[in-house]
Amino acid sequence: MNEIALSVRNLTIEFPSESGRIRAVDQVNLNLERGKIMGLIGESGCGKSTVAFALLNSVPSPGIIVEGTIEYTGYGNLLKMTPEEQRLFRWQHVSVVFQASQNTLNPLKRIEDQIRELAQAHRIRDVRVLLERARSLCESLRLDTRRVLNSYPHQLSGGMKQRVGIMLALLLQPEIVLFDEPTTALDSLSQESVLQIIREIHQKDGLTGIFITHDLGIVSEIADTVAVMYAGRIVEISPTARVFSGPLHPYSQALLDALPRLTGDPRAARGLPGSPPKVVGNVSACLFRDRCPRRMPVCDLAAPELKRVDESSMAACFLYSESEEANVHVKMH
């Protein structure tokens, strides 16, 4: 196994509401290996982006991290750092590419001026070195360097601004990059261009990252491993090829079944009825049971824990409990 760059343990995040404290993220455990990209997938509202914010300790108010640790190898628990230590840690050691980079760029300043501000915020004295790295990254991202650095955000297309977002995320050479649905707002050609660039950087520099998306097609192209999330919980972690050839969890299978077909009978695609539940308080049953075609009596009595099924995969499902012949892969078609 490669070195672990990021370790998340028992991460639990709640949001207050009139009906009680909604548990948006519940007991999430993740290990991110250095030099690997992990895909984090699931339906909208399952908690993916909340996890991304937590990895920067920037959960939007009124959300609260009520339990857990976020350990970056060599730097300790992010949640124990002072606000000033966290400010300097972000972007230098972990950065993020947001879904819509145009909303994160200052519309009143040229891109070069925003790079200068970044240098000042992170106490980088030699701005020329940073600008030179920005030019090099722009070339790698197939951007017209002179035009981009001298432009205001409104003078750039959506695809160009998204690539500028990637450039800024990589500028301080962070150990880990979080990609929070970075291609959702792009047309198909711009999307493919951005994905190709990320693949090239991953292969060339051994990029370590988490790619958050609801698009399984993107995950199949970019990720080494996949973590499947449902109703705030991780229900499966497997190598990417395993998820697409023989997923362990019924929810993972349902996501695959819902994909549109380019060949064969288009009616073979089956949408998953219903929607993920809002979790209030502790979980005492399987959250997927009402939508699961393989529901068993035990699913009503307890919440399955994420456990190892074999050397490469984990699943939170009673199909793999000791009473159901542990560690035997059950084909779900």
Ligand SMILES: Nc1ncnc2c1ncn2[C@@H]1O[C@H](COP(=O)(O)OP(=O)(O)OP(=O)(O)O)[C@@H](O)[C@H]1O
Contents of the next structure:
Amino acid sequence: MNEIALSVRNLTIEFPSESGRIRAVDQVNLNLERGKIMGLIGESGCGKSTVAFALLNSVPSPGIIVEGTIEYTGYGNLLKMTPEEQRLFRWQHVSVVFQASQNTLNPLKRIEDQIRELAQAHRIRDVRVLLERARSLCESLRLDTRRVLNSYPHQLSGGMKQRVGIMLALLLQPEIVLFDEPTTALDSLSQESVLQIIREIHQKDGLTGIFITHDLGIVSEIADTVAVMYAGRIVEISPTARVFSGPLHPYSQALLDALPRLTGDPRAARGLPGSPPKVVGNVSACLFRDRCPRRMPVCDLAAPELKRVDESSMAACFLYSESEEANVHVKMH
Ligand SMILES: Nc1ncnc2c1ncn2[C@@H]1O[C@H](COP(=O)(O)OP(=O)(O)OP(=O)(O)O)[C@@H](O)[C@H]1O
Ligand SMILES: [Mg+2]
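Next up, can you give the form predicted together with the ligand of this protein, since the form predicted alone came first?
Next comes the full complex, this chain leading.
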């Protein structure tokens, strides 16, 4: 049995709006195994980044975590820690790389001074060791180490700043790193070196992580398992190979069908018409039904829950829970 590093239960996050409280994340449950990278995919607006923010308890205002626990093995429920405990926990045990992580750099301080500050904030005495690690990470990320450490953020290009953000996220050797579109803004060479270093640290030091991206090619290369999100819910969790060879959920299949790169023939790509619904209040039907080629009568009557289908996979679809379908019919008549 593999050890669970992070366990999320019933995570529900809402954003108040004029049309009501939009449920951006709805009853999300997931286990992240130690040493594994989980890919998190789904169309724009389905809640991926909001989950990532929640895992650091930094959901942007006006978002509210209305329910749920975020349990880091050995450290307890993040949401129950004091602000000071949470501050120390971030970067040291879990860190994050955003698409625009460059914006998290302090514009008034040279990178080396920011590293010294990080050391101080986390009560790390031996700054020299930390700087040494920073240099080695910079090299792996194909950065001109001396120049980068001596520069202010505005003296670096966007791609360089993004890689500095990645260096800082890996610097304190956190057990878990969350990547939210970390390479989207990079040219393909820098992108490759970033993926290379993540893979290296994953293989050598057993880095555990969640990797959010729209690039399914990257997911197939880097992730051990894949979680598919739709309209704030997880609809499938499967080993990566299965997601690409024969996914369980019709939505996972639709995401693959919409992708020209993997089939090799752009003409074979089929777009997925429509867009995910915005959810307000409780859900009483399958949210994908209007776009689903395999819609059944039961899909209008209840929301399918994420359930284990077999040893390796979970899916939230009535295709895999016939008995439940029968139950709903019984209730109807
Ligand atoms: N700051 C905000 N204010 C109001 N609503 C928000 C805010 N951030 C997110 N939301 C709501 O949460 C939903 C999920 O957003 P989120 O950014 O998590 O999606 P995503 O899957 O990361 O999308 P993308 O692939 O485009 O990055 C949005 O559709 C929106 O309704
Ligand atoms: Mg996002």
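Residue numbers count along the first chain shown, from 1. In this text, all values refer to a predicted model and were calculated from it rather than measured experimentally. By rigid core we mean the largest C-alpha set that fits within 1.5 Å across both forms.
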After fitting the rigid core, is the C-alpha of L143 off by 2 Å or more between the two forms?
-> yes
